[in-house]
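Have a look below at one chain only, the form predicted alone, in structure tokens format.
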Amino acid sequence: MELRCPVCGAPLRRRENAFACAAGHSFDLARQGYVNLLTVSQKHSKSPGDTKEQVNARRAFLSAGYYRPIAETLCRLAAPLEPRRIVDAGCGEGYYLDALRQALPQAELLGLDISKEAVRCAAGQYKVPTFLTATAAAMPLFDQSADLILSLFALTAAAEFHRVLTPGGHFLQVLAGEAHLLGLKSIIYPQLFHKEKISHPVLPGFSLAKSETLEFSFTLETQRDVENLLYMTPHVYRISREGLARLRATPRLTDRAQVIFNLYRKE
């Protein structure tokens, strides 16, 4: 996929160890093989996105196979679409994109994430997909560049996804359901409150082609795995000191995942 300069919008060309446009904007290629196309104006903090600690926790948790059913469902839903170009908008450390690489070896893959730590980790581990530090809200890609865009537990930038998708292209959205990780929540919060979630958002410019819910149980056998699970979720930003103490006193946890897959088609 051709990259677009995040400053002026011109095409970026590879020049030795950098990508540059005709206007002279240049972006160095990191040692791990990724390029940082996140401009200062696009940052909401000095180091946006997941921290190194969160990225390492996610890598350890996903590598242990606890969420393999999610990766398998993702591949099953993507394969019949026969996409030639796939973008994972919020790719994290690359686990799900690598699963797609194995399921769809002919597809061109690109992963982007606002977290430089996540992209550095992904590019260091997986050499085939292209990885970028960038925001899903303003992807450094040209119009109609991708046949399939993924967003797994990440930002849904519907207008931007619509711009980048080819006519008839698909957006596969993966959301946590209302009953997702109730075991973890019951430990870290003193009381659980019901908060209704929109499971099938209406997205302008898209029609919902398919939706299915995946549910499965898993058991974490060590306290380290229990803590890794916390660091994979937004609850790490909300947990109290008391909740964290209860979690660190939990040597083993059986929990249940509830994950919603929404497949949208660009109208």
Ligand SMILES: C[S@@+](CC[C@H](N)C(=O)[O-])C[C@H]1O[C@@H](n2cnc3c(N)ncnc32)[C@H](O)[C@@H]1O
Contents of the next structure:
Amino acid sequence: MELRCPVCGAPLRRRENAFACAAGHSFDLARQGYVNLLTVSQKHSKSPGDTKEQVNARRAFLSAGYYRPIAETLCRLAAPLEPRRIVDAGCGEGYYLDALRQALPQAELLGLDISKEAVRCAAGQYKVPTFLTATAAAMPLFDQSADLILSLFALTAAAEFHRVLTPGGHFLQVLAGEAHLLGLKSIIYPQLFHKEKISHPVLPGFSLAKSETLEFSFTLETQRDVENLLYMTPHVYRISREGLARLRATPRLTDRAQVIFNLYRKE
Ligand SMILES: C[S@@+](CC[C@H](N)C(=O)[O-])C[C@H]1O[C@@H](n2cnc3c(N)ncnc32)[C@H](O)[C@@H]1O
Ligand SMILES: [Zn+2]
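Switch over from the form predicted alone to the form predicted in complex with this ligand, please.
Below is the whole assembly, all chains and molecules, this chain first.
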């Protein structure tokens, strides 16, 4: 997929260890093989997105296979679309894009994430997809240049996804359902409040072609895995000292995932 300069919008060309546009804006290719296309004005903080600790926890948890049913469902839903160019917006450490690489070897894959730590970890492990540090809200890609955009437990930038998708292209949104990880939540919070979640958001310019809910149980056999799961979720930002102490005293946990797959088609 051709990359677009985040400063002036011109095409970026590969030059030895950098990508540069005709106007001379240049972006180094890191040793691990990723490119940082996040401009200073696109950053809300010095190190936006997931921290190294979160990325390492996600890598350990996902590579243990606990979320394999999510990767399998993703591949099953993506394959019939026969996408040639796939973008994972908020790709984290690259686990799901690697599953798609194996399922769809002909497809061109690009992963982007605002977290440099996540992209560094992804590119260090997986050589084939191209990984970029960039924001999903302003992707360094041209109009109508991707057939499928994914967002797994990450941002939905509907207008931007619409711009980058080809006519008739698809956006696959993967969300946590209301009953996702109730086991973890019941340890963290003294009381569980019922929070209504929108499972099938209306997205301007898209129609919902298909929706599936995946549910499965899994057992974390070590305290380390229990803590890794916490670091994968937004609960890590909300947990109290008492909640963390309870979690650290949990040597083993059986929990249930509830994950919603919404497949949107660009109108
Ligand atoms: C909950 S994680 C999910 C990661 C991955 N999709 C997965 O399921 O393993 C959300 C990811 O979105 C990234 N993120 C947050 N804001 C973003 C933005 N504006 N653009 C791109 N990525 C973003 C975070 O750095 C983080 O890696
Ligand atoms: Zn430029």
